[in-house]
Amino acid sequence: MLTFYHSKGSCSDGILYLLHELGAEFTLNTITLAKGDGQTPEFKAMNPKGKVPALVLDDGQTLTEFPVIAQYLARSHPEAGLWPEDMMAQMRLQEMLDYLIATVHMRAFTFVLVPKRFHPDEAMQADLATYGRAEIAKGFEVLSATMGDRDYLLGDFSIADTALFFLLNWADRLEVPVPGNLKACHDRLKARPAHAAMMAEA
């Protein structure tokens, strides 16, 4: 059985939402980064990162990194349909996850959300919160048009939509302006069975 280590309001929201969209066996281990889980040496020995989101496969293999995670999760789910079969739409659903988590999380929400993390004075911090805060309202102009009058961001529901709920669960928390569609979008990955099951596990 797979096993998911997941801290709560962290990126891992993401993948926690997908392995119940997919009705996946696991077992759920969660941690607290902010109290410093990540880093102790059991945690460490089976993810040297010390991060989240990190999957134990059956075999005792651990894979990290959400677009990794989440694309190994739909590939061997085939029944679910969330891994495309066209090679072009492959690299499309790719290049999205690519762009949510290397861009819209890590140069944008990041800065606010710890700013602390890249420079000690505050004064640096504040201005680093303002940048990010710019950057995300940037990527969601992205994201918006892309998505345009569609249900989701590709069309169908994909991984890039579990991607999508995290970031919009961090807009909603530090109350960043959120365009109407991608809004909407929001609404619907709430009404989905997943997000009421991951709720139940809180």
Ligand SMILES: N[C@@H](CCC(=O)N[C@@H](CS)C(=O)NCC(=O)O)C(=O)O
Second form
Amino acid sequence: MLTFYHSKGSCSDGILYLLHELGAEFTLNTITLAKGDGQTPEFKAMNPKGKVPALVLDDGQTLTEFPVIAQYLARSHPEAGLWPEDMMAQMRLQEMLDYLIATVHMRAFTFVLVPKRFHPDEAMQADLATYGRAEIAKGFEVLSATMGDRDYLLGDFSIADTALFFLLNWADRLEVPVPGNLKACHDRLKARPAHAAMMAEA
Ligand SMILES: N[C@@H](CCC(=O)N[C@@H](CS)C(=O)NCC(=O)O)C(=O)O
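So the form predicted on its own is up there; where is the form predicted together with this ligand?
Then the entire complex follows, led off by the chain already shown.
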């Protein structure tokens, strides 16, 4: 059985959504990052990075990094049809996941969410947060243009949308402006049964 390490309101919300979307069997282990649960010796023995999401497989190996966990889950649940057969479609999916995580999450939202991590000075933190908001706007512009008038980021629902899901949750929380088509996609994602299933666990 898979064991999933999660902290509510974090990026691991996207993987929790995906686990439900796939109908995967898993044990949920919810921690609270804000309380330092990711830094305990027990947690670090499982994931030395001290971060979520982390997925422990049947054989005891731990997988980390959102794009890798998402790909693993899609490929290990082929019946859900969330891993495309066509190589170019696979590349586009990985390209999108990498952009969502490495750029929009790590190089934009992170500066707004945890500017203290980057500088002790409060004025510098405010500048970092301003920079982060500008980078989010640029990221959302790219995502909005890519999605166009389709229902999901790459047309049909894909594992990339599970990353978009948590980013749009953060945008709401931080009152960041969201382009209309991404907002509509967020509503569609919240209307899927996977969302109701994950909320029932809250
Ligand atoms: N690159 C990682 C990022 C994971 C990450 O930054 N997770 C945050 C929660 S959104 C975390 O666990 N932060 C705790 C910490 O940095 O101490 C991924 O793609 O999974």
